[in-house]
Amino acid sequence: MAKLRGTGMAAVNYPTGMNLGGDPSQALVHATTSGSFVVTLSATDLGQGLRTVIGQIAAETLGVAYDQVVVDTADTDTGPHDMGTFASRATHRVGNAVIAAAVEARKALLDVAAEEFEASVDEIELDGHGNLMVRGVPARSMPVAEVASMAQFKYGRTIAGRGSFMKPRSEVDPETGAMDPDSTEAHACTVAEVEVDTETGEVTVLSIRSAYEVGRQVNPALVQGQITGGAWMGMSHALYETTAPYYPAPDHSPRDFSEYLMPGPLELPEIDCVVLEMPSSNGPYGVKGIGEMTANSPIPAIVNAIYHATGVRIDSLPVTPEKILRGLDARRP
């Protein structure tokens, strides 16, 4: 008996969004009397950091500081329409809708400032730090909060904007089968190294190293977190997770989450990644989707590494010690 090492590779081409007859996202942006801006969405932050990146996109478009933006999500009864948080679509499609809404709100803000300064709208600019000013005349400036208050109490106006992003439906060409099913595509390649104990069938994942092409990174720390979390999820799907190990028989199925097998901190391998930025032509500031794809390529990379180590090709998940031992037995003369 021995411990055998192997290396496996897998690549993924991952679409952002889906072709669902439009698949729209909408957003509302309005200024409060305190000068902050509220972004109202029905899109949901599932823990992937949507509120953070949408706040960054809104702040960049409005020309204000990040802490002047409040993102209000997930009230589908009163918020603008959104198809949902799935298909790694949220940052791309919601971000585009937020940019459109923020541009409209910014125009309303500049209109009031121009009237107050008695200047042309083209001469008014935001300095990115919460102030409006006449271009080239720093002395003629005013905090956004003050202009927002004036808009409501002096001019009787609302500083607000509406935005929507919809990918038009792409029908299938009956002759060629060609269609355009998504908004943009991200790419990744993963290399996994494993060690397989031929006596017990146990697999130890030693390292997971990946290269990701994700368009522009709005928040690199969140991208890194998603890649690390996705590597863990991919490893878990490849080697541990199953609700029915002897499906369709219920034998040995976990009765609750205390019996649902997943890797713990001691099982975590070395996780490393390189991120390449190739901005999307239609994403907000060049964004593509990254969320779900981070758990994709680690799975076949690990399975391929097991094959490289043992010569056993397994085509069902999870790859349990039992399957490996049966495969090794089948290879013996």
Partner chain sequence: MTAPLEVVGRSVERSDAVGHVTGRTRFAADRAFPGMLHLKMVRSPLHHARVRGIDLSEAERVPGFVRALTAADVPHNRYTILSLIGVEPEEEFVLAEDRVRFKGEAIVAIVAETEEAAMEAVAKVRLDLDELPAVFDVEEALKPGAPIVTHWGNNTFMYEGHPCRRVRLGDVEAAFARADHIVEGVYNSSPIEHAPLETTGCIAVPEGGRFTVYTNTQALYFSLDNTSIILQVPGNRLHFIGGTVGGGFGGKVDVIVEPIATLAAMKTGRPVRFVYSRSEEMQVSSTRSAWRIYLKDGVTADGRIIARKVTSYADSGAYSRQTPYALTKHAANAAGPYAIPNVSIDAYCVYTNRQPTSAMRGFGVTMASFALEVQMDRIAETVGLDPWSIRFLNAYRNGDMKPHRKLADDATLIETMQAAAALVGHELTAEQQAMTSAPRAGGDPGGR
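Let me have the form predicted together with its partner chain next, following on from the form predicted on its own.
For this one, just the chain is written down, with no partner chains and no other molecules.
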């Protein structure tokens, strides 16, 4: 009996956006009298940080500081339509909608500034720190807040924009399967290292190291969070989780967390990653979706590592100690 180590890899792609399209997201942006901007959505933040990254995208497009943007979601009386948060679609779809809305709102803001400065709108620029100015004439500068206030009280105008993004619906040819099932594809390659105890069949995952290509990272810490959390979930799917421990028999299904197995903080592998940015043609600032795919490549990487360590190829998930011990038994002469 021994502890055997092995390494396995897997390489995957993953589609961004709702399969086949036809899934609109909309956004409204308006300025308040104090010069902050409100982004109104009905999209949902699942914890991945949608509110935060949408605020960043809006600030970038508007040319104002991040803390000048408030993201207000999700209320169907106020927020325009959104298909929902799933299919790694939210940052891509909502981000594009917010860019469109922010471009329109920014133009309304520049129009007021141009009128006030008696300049052409092409000459007006935002410095990204809360000021509007006539290009090359720093003396003719005014805080966004002042222009926003002026728009409402002096000119009687709204500073607002509407945005929508929808990938047109693609039909599937029922005979050939010809279709357009994604907006873009993100990629990952994961290498896992495991140690298998041949006495107990238990697997210790020593490390999960990955490269991800995600188009562009709006918020690298949040991307890192998806990768770390996804690596854990992938490991959990590979080795622990199921609601049918004797599948396909439905018996002994877990009722609570004491019966539903997942790895805890004492089972954590070393998790490392590198993130490549190769902007997509159609995502906001080149974004691709990262939310879902991070649990995918760790699973086969771990299963391949177990084979490398033991010579036992397991083709059914989860890879329980029982399956490994039966596999080891079958290999004995």
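Positions refer to the first chain, counted from 1. Quick caveat, the model's predicted, so the values are computed rather than measured. We call the rigid core whatever largest set of C-alpha positions still superposes within 1.5 Å between the two forms.
Comparing the forms between the two forms, the C-alpha position of Glu171 differs by 2 angstroms or more, with the core used for superposition.
Tyr155 shows a C-alpha shift below 2 Å between the two forms [criterion: core-superposed Cα displacement of 2 Å]. Relative to the superposed core, Pro138 shifts its CA atom by less than 2 Å between the two forms.
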